[in-house]
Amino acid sequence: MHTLLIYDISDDRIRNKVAETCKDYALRRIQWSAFLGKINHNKREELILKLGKLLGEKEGNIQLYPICSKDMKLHRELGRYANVRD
């Protein structure tokens, strides 16, 4: 199942660690603070636990959305990417 993960974290160190953790789970950056990828339920739960530990009690917000294949087929995209892919 696809997973969309978005976050808003002001602390640069934590935000960078969140991004690196997303990459560790084979999620690809689609916006500066948004990652998308296909991971299974167990990995998704593991990821959210790791990110919860990273964020701790610090200010910030992380949201993770499972997206089924049927809904992914409805995905539409407009515009061009700025240099956000790495």
Contents of the next structure:
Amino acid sequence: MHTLLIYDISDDRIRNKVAETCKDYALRRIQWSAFLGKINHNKREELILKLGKLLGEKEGNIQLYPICSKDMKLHRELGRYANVRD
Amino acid sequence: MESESLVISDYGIFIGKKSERVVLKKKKEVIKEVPFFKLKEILITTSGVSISSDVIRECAKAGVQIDFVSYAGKHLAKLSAAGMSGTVKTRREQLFAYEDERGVKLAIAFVKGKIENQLVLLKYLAKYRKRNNKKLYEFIYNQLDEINKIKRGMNEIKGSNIDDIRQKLLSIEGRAAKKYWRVIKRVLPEEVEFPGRKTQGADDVVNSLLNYGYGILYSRVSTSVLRAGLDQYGGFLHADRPGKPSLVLDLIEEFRQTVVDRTVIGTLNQGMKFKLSQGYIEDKSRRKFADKVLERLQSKEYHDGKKYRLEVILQRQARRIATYLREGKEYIPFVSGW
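For the form predicted together with its partner chain instead of the form predicted alone, what are the coordinates?
Up next: the whole complex, starting with the chain shown before.
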């Protein structure tokens, strides 16, 4: 299922690790702190467990939203600047 | 979830690992990233590629095989996990089977499968020519009859040891193949030159494509054989020779037509152009063709009354060989539909 993951973490090291882990689960970056991708139930649970461990007791916020394909079809995008994605 | 085959057919690529992903870099720029859990195999078909030991380590853990295939499609080397050869019971039975009737039965099944699939492909080709090329249609059916006649000769083959009957089997296989390639030659577009089937030193487009395609198929079959716990070198139809993976060559027989031949004929008839340089297919064309073959492996066929992807059928057939050797459950060759 499509999954949106967004985070707000101030520690550079942890933030980077979170981003890397998202990529390990085949999510792609859609904004600086937002990742999107198709991922199955098991892998999603695995990912959130891993991210929980990464964050530990540090300050920060990570949110994960599964999005059904029906809703995904309503996705729209507006962009006004040159490529910032990787 | 879809898993991915990584085909590296470009110079100067570095295959590295970052976190839990394979990262492909060219001139220090990242061109592709694939997470290990999505990776099915790595196929390196060009020179000038470097690969990090970390990638090899992770691949071994994840059961991903790394294969090196030459320009001409010759399989050069494979890297696979050390634990893959720990299946003693299957191997022991496999080696014993060479001396008894099981070897005979398997060898006959492989040849039967091959010829059946040749017939299926010819029928498939004839179907589309029934209306607009009556002459060719009749020619194909003529040859079909003759191959059928040759095939019947197989019922008379009896022996208790594969060495006694190998010559007879190979002769049947060879005669059928001759007729088969004769039809293929007529079916290809006129502007495509095809001097007949050549395995080594081919310098025409058709043979080069065939050889390259078989190379890709080979790496898949070899993975399947390994995963089924079998020994790649203990074949039946193909005689023992040091360094010759006879069992892989045996099993590949019943898949050549469905996976590779049909793809080659299809792409050429669609008018796809392939450029040769110094007897090899050019880089870009090679990748295009590799994609076609891999696509074909993803398409579904019936097997045991259910639809499976061809690559899955390959694995199932390899397992069936293993089950037959261990438990004596009959081995039925794969025959595609048309």
